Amino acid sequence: MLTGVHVVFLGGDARQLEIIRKMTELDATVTIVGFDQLQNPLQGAYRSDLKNELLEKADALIMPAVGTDDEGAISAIFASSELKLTDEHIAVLPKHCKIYTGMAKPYLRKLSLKHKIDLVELFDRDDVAIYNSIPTAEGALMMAIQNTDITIHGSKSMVLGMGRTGLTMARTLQALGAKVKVGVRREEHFARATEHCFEPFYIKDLSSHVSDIDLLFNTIPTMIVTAQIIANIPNRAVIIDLASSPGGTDFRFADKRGIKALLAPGLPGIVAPKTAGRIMADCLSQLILADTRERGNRV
């Protein structure tokens, strides 16, 4: 239980609602900022404005999936006005307080480092990323079905990267009867792809493997689907880039060639916000509980 622990939420989307519910179930004191447009009240949570007096009493500060933008603005779809996190806000946080977010941009990282406040990025954790790969793959399939006139079954599909998202994406495509090629960089990934009965190849040879594909799913967050690669892709193909913005595809050249290329980061929060919220809620509750116990032992 989190009795006596003050958890402050700053903005967010539908995923945050699941996390708030979890925190109140665990008896935390929950204050929410940026939820004044929410129609249904959240039982057990107190609404507030963003003010120093609130942050001075926080034991945990929970930010949206992307903490802030490069100027400190906080995404808050339920807020009636803009929220912005400033240097002064971080300065008044208690030193034991931790900031939790999905991923942080340099603005939030710099402020946290300056004021010696621990920053926890959930999307860096293997467990969260693996769980999130499931709604990511489902969302990518939805986009593929909406933007093609063929079935996934029998399609020639390619997945670039065999990390946490890439493996789930490739397995999902294979389960639906697609012929799956997987682009890898490491020998152990080549071996694992072979063990899964995919058709593996090394990324350095990408240009020679794209001439007959129907679907390309990229999970690598660097420019990998370049103009030179796109020049070899058939016009019927659809590219779905699952990497973090700005993705790893030359979208300008794809458009010039008439190839449909879609950037699709953050799919869990779009296609399955309740599931994505529960994933984050379970992880956060464990982390905050462990931190509370450790702080209690020190005292």
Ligand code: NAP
Contents of the next structure:
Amino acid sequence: MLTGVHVVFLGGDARQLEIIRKMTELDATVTIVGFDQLQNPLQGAYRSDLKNELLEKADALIMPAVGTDDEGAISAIFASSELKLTDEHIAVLPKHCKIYTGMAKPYLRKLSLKHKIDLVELFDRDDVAIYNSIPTAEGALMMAIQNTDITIHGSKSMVLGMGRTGLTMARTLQALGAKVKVGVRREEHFARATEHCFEPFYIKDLSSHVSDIDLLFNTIPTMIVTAQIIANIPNRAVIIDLASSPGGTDFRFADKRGIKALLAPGLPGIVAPKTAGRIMADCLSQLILADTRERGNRV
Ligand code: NAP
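Switching from the form predicted on its own: structure of the form predicted in complex with this ligand?
Full complex below, order starting with the chain above.
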């Protein structure tokens, strides 16, 4: 249980509601900032403004999936006014307090480093990334279905990258009956792709594998679907770029060639906020519990 542990939430979206529920279930003292527009009251959580006196008493600070933007603005869909995280806010946090977020921009990284406050980025963790790959693949499928006039079944689909998202994407497509080509750069991924009955190829040979595809799902977070690659893709193909912004596709050139290319960030929070929130809530509760025990042992 988290009895006596003060957890402060700063902004966020529907995913935060699941985390707040989990924290109150575990008996943490929960204060929420940026939820004043929420219709249904959150049982057991106190509402507050963003102020130093609150942050001074925090044991854990939970930020949205993307902590802040490059200027410190906090995304808060239930807030009536803008929330901004400042240097002073981080300066007043107790030194044992940890900041938790999905992924942080340099603004938040720099502030936490400057004030020696631990910053935990959940989406970096293998377990969270693997669980999140499920709603990501479902969201990508939804986009594919909405943007094509063919079935996934029987389609020639390509997945670039066979990491945590790529493998789930390829397996999901295969389960629906697509013929799945997977672009990898490591021999062990080539072998694993063969074992899964995908059609593997090396990324360096990408341009010679795209001429017959219907769908391309990119998970490689670097410019990979270049103008030269797009020049070899059939006009009917749809590119769904899952890599974090700005993606790995030359969108300008795709547009010029009349090929539909879509950047699809943040799918778990869009297509399955409840599941995505539960994934974060389960991980966060374990981390905060472990941290509280460790602190207890040190006292
Ligand atoms: P990951 O496990 O690290 O997988 C990335 C894959 O890209 C790996 O197979 C890696 O190969 C490959 N790769 C990286 N750089 C490469 C290069 N220069 N050439 C060839 N292959 C390269 O990451 P992930 O968790 O699957 O996430 C992938 C991307 O999707 C990230 O940008 C992440 O932020 C994003 N994402 C988006 C959503 C969404 O909703 N759109 C959801 C989750 C994640 P090696 O293994 O050989 O390094």
